[in-house]
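Only one chain comes next, encoded as structure tokens, the form predicted on its own.
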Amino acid sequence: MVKKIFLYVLLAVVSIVGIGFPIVKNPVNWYEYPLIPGLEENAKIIFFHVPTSWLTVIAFFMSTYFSIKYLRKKNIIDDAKAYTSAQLGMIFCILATVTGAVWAKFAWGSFWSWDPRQTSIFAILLIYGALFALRSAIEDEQKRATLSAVYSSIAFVTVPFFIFIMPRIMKGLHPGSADDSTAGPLVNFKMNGNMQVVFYLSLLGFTLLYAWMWDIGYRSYLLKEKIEKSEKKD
């Protein structure tokens, strides 16, 4: 309870201080944006779709940790855990990939035109919707969350490669592609300071947001396991 309330304090403080500082820094134009060539208006999904992204590594980064958490100690909480946060990174990343693809509309002219970005989140889903159906084809729960945590273990090694590589490494149309000198015209530090207090309370936001989902829907789990099991048992 404690840490919830620091969390929502911090939030506020940090929202309070980022919003108040650039209206003190520019009384007149705080509120206003730089148009970006191309995109217009549409480049402010940035401040939902990067987030996403963002969350969609973070989350599949905690299911692998409670996975591997779950193989030392067998402490079937930490399977719970592991499945909540991978739940949560597949809400995510489907987000991502939407809003992308909205994105993706207005700059190509095309909502999906397999893309290296594009490519590289369509196998992730894949492969972490290999892994709900795992589960659901196990009944025994320890055999379950064995077989769970092995498979988020070994699934995580290809997110970075996905994300952070296989986009840089080759010629696409997304921001950041091998073939783009500037290295993205959106997220970068020459972004407008108005747009980046925006940006990371967002950032910010999206993060707790995440926390907060997980912490309920985690305890959800484990209440509705517990409830099956005792109405076996009747």
Second form
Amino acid sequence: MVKKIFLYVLLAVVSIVGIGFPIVKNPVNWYEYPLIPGLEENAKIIFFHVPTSWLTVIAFFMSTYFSIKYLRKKNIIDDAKAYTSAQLGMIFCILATVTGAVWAKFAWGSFWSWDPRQTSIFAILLIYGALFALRSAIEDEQKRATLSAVYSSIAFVTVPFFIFIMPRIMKGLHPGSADDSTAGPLVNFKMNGNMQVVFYLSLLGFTLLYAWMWDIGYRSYLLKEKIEKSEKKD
Amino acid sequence: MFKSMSALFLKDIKSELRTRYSINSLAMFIIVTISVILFSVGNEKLTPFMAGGMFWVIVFFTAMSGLSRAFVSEEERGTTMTLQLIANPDTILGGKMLYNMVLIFSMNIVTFLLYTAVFDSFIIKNPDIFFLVFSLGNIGMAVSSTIIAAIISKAGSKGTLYPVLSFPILLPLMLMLIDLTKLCMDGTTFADTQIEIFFLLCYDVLMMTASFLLFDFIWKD
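Hand over the structure of the form predicted in complex with the partner chain; the form predicted on its own is what we had up.
Every component of the complex follows; first up is the chain already shown.
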């Protein structure tokens, strides 16, 4: 209960602070964000877009971790954990894509421009889609778990190319791309103290939200399977 | 191990030559795709970059139409169990990979020759770099499509699922290949394409390692 209240308060604070606090040219008060030339009010997306894309990747890592664990121990609970994590990853992936696309319309002029990072998130969306297509094609529980675990492990091998290599060697619009003069990861680029605090709080809040949803998700999945099995027996 | 791998490879080639199912359908597929592109282009002249990109589109879909046969045919003929008894998984994967590699190489060389003959704007200025890129790309494609074919064959040979599962895995490879083909058509030096070629090499090695590690789990059920 305390955990839920804490999470609720944290996310509420992050949303209000992230959207509500003004952006001014020369911040004097503690609640004012600095103005980033060329971004202006659009800069606030960092508090919501980055955590969702971060969780897309984290959920994928978790899914692969439990897939490999399943392949080693053949414990069906690990499959449920991997599957639930993939489901959540898909939700966050769609959120990251949509928030990014809407933002890009105002900042870059079009919804979609095949920037390397946009390509990457699109590929991850496809991987998740393929994983669910594969799962729905197989009836047998053991076989489904094994094959989807193998597929997500193979897909995992390609993810570093998308997330870490391609955006850095190809030209793009995101910070940290090959031709970006500011260089360095997104967090360090002209973000001052209070912005960083809000950013990390938001990251923490979203991650906790994911952990909570994942916990409920896999337990309810296991219960559902159990009920379906007992219904079949009767 | 290499002896039994080549034995398996020869067995596949022999049974293929007996029916010529894959070879015929792949050859027809290549001709059909190229003629469809020719019809849709009409009298317009393709820009060089577009021709370069289109080449890999043909290669991708041809690969998707034929390469799943390697494992699906074993399931269809009911010979999976026998294979499981007489050879260990690594040998089987190795043999099938070799077979797919030969298939994809011959298929892509035919596609390449036909394509250069038909489209005037498809001119490669650095044939040596392109050959390297082409070979690495083919190896990568053969490796990834073999392991996906194994998954498909165990999932009840669902034909439509094959491109769906393969596309995300092949996407980094395809993007790099399209990029590199453009660079080769521009006539860039080897030093400029180094990073991209290294990327292809990394992809091939990683995919092959992952395939050999994971094939055991698919094969034994």
